[in-house]
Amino acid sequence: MSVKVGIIMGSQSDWPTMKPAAEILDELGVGYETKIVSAHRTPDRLWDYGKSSVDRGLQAIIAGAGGAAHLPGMMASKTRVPVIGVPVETRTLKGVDSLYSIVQMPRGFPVATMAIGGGANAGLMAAQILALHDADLAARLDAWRNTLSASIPEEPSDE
C-alpha cells in the first residue's frame, strides 16, 4: 500500500491525539506515514518534509500541534498538498490556544482545521480528499459511514 497521507505532529506527546487519524486510515485501507516534525525544534525537518511531499506522492497532510501550534501553517507554506490541522489540547488553555493558532492562517496558506482533539475527523477528511479520485476508497468510505449510521438506535433505551 503506497503512502498517500502524512500524519505529522510537533512532539511525541501529541501522538494520543493523532493516533485516531491513523486508526481511521487503517480501517479504510489508506496508506500513511507518521513523523514527529516540530516547527520550532526541527525546522529543517519541517522544510524538507514540506518541500518533498508532492514528489513523494502525498495527497494530504494531517498536522497536529498544541500551544503556539505553528506546525500546520508552516507546513501549508511549504507545500501545495492540502493540510488538515488538528489542535492538541493543552493544560493551560485546554487547546483553545492551539485552535486559534491553526484556524487563523494568512491568505494564501489555508489549513482545514478540525476541532480540538479531532484526530479521527482529520483521518476521515484526508480519506474524503483521496476518495475524490479513488472509486474503491470512495466505496469503502461510504460503507464505513453507512455502518456508523446503522449503529445509531432509533429510540433511547434504559440499558
Contents of the next structure:
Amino acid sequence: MSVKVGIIMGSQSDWPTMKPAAEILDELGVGYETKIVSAHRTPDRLWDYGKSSVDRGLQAIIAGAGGAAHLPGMMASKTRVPVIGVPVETRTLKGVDSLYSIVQMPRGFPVATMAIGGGANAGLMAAQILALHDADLAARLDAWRNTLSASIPEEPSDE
Ligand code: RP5
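Starting from the form predicted alone, produce the coordinates for the form predicted together with ligand RP5.
After this comes the whole thing, all chains and molecules, with the earlier chain placed first.
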C-alpha cells in the first residue's frame, strides 16, 4: 500500500495520542507512515519532511504535539499538503497550551486543528480528504460511519 498520509509527532510520548489515528487508517485501508519529528529538537528533520512531502505523494499530514506545540504550524509553513493538528494533552495545562499553540495560525498557513487528544478524528479527517478522489475509500468511509451510527442505542440503559 502506498504511503498517502504522514503521521508525525514531536515525541515518543505523543504516540498514545496519535496511535488512534493510525488505527483508523488501518481500519479504512489507507497507507501511512509514522515519524517522530520535533519542531524544537529536530528542526532539520521537520524541514526535510515538509520540503519532500509533495514529491513523495503525501496527501495529508497529521501532526501532533504538546506544550509549545509548534510542529503542526511549522509543517504547514513548509508544505501545501493539508496539515491536521492534534493538540496533545499535557500534565501542567491539560493540553490547553497545545491547543492554543496549534489553532491560532496566521492568515495564509492554516492548520485544521482537532480537539485536545483528537487522534482518531484526525485519522478520519485525513481519510475524508483522500476519499474526495478515491471512490473505494469513500465507500469504506460511508460503511464505517453507518456502522458507528447503528451502534448507538436509541434509549439509555442502566448498564
Ligand atoms: C513536545 O513536548 C512533544 O510534542 C511532547 O508532547 C512534549 C513533551 O515531550 P517529551 O519531553 O515527553 O519528549 O515537543
